[in-house]
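Quick heads-up: it's one chain on its own, the form predicted on its own, in structure tokens.
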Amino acid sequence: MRLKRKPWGEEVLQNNERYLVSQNELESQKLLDFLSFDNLVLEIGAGKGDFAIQMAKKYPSIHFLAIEMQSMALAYALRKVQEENIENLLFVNVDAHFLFEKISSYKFQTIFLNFSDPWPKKRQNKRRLTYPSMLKEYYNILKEGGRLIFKTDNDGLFNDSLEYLKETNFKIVKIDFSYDGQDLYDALTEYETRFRKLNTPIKRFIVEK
């Protein structure tokens, strides 16, 4: 869902460059310096930033690169961190498809996909972040033993994603059709908070390179 632009959005984006890389800055030293860390984690589809911010606070020794294509969503995220002093978090305002070429030489220890757009119409399935072509991109940028962790409320997307995995070399670690949210290496997204209040079952899988 595309967010409506707010009058304050552009100002927040411009005044919080410390935490933000735009699509025009994918060659910037700021991004290259961040990618030079060994303990890198990638979230694709960061939304309003709840997950990445919580995880960065919980694990200060891990560096979280959070990707989100909607600039207004990132304005909300940046508004949450502008009074913080979080050194291990960087947001990138770009469609993930454009990022892989830039980061192909770097390796991540974990990739998180949280409540990705289900693109339910068959003609749209190729846009899914769990489509086989995307899963192969994740495999290439993960360290040996690195993990991809996927959460969703959408049954169709989850079941299809399990089928997509069969076209990859990922090893399944865990499949949970009613995830309780108790894994310490996890945090709530804004969507998950809403779904849990409605008692909507959350599905999750963990796979490993």
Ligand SMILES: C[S@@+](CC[C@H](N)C(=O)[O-])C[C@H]1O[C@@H](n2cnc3c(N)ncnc32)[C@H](O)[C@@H]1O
Contents of the next structure:
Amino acid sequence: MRLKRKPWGEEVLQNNERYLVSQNELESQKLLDFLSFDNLVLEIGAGKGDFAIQMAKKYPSIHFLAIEMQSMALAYALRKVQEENIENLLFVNVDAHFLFEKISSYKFQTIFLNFSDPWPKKRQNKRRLTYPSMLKEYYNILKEGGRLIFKTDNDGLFNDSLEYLKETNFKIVKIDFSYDGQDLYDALTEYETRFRKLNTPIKRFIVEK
Ligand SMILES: C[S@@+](CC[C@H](N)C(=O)[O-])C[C@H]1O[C@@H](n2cnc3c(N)ncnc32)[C@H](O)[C@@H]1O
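Right, the form predicted on its own is done, so what does the form predicted in complex with the named molecule look like?
Expanding to the full complex; the earlier chain stays at the top.
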């Protein structure tokens, strides 16, 4: 969902450069330094940042790179961390489709996709973050044994994504059609909170390289 620009958004984006790599900084030392850590986790479509912020606090020795293409969503995320000192968290304002050429030589231990946009119309399916071409990009940047973990409320997207997986070399570790949210290596997202309140079953798969 497209977020409305707020008057405070630009100021928050400008004043929190410590946590943010903007679209024109994809070659920056800040990003390269972060990518040089050995224990990297990627979240794509981070929204207002709740998942990455909670996970970074829970796992201080893991480095969380959170990708989000809407700068206003990142302004909300940055507002939550601006008074904090979280060294293992970096947000990148970019469309994930343009990210892989920049990070193809780095390896991640986990990639999280949380409540990705469903793009239900056939002609839009290609934009899905679980489309086979994207799954293949994730496979390339995962370490051996690294995992892709996908949660969604959306049945159509979930079932199609299980089909897309068949076009890849990923091994299925776990499929839940009603995930209870209790895994330690996980955190509630904004959308998940919303859907759990409505008692919508949360679907999740974990696959491994
Ligand atoms: C439905 S929201 C879910 C946000 C959050 N993950 C949650 O669960 O609360 C999907 C988010 O993914 C972002 N997104 C969609 N496609 C993207 C892409 N290609 N690259 C980066 N972000 C993307 C959208 O801007 C939006 O903020």
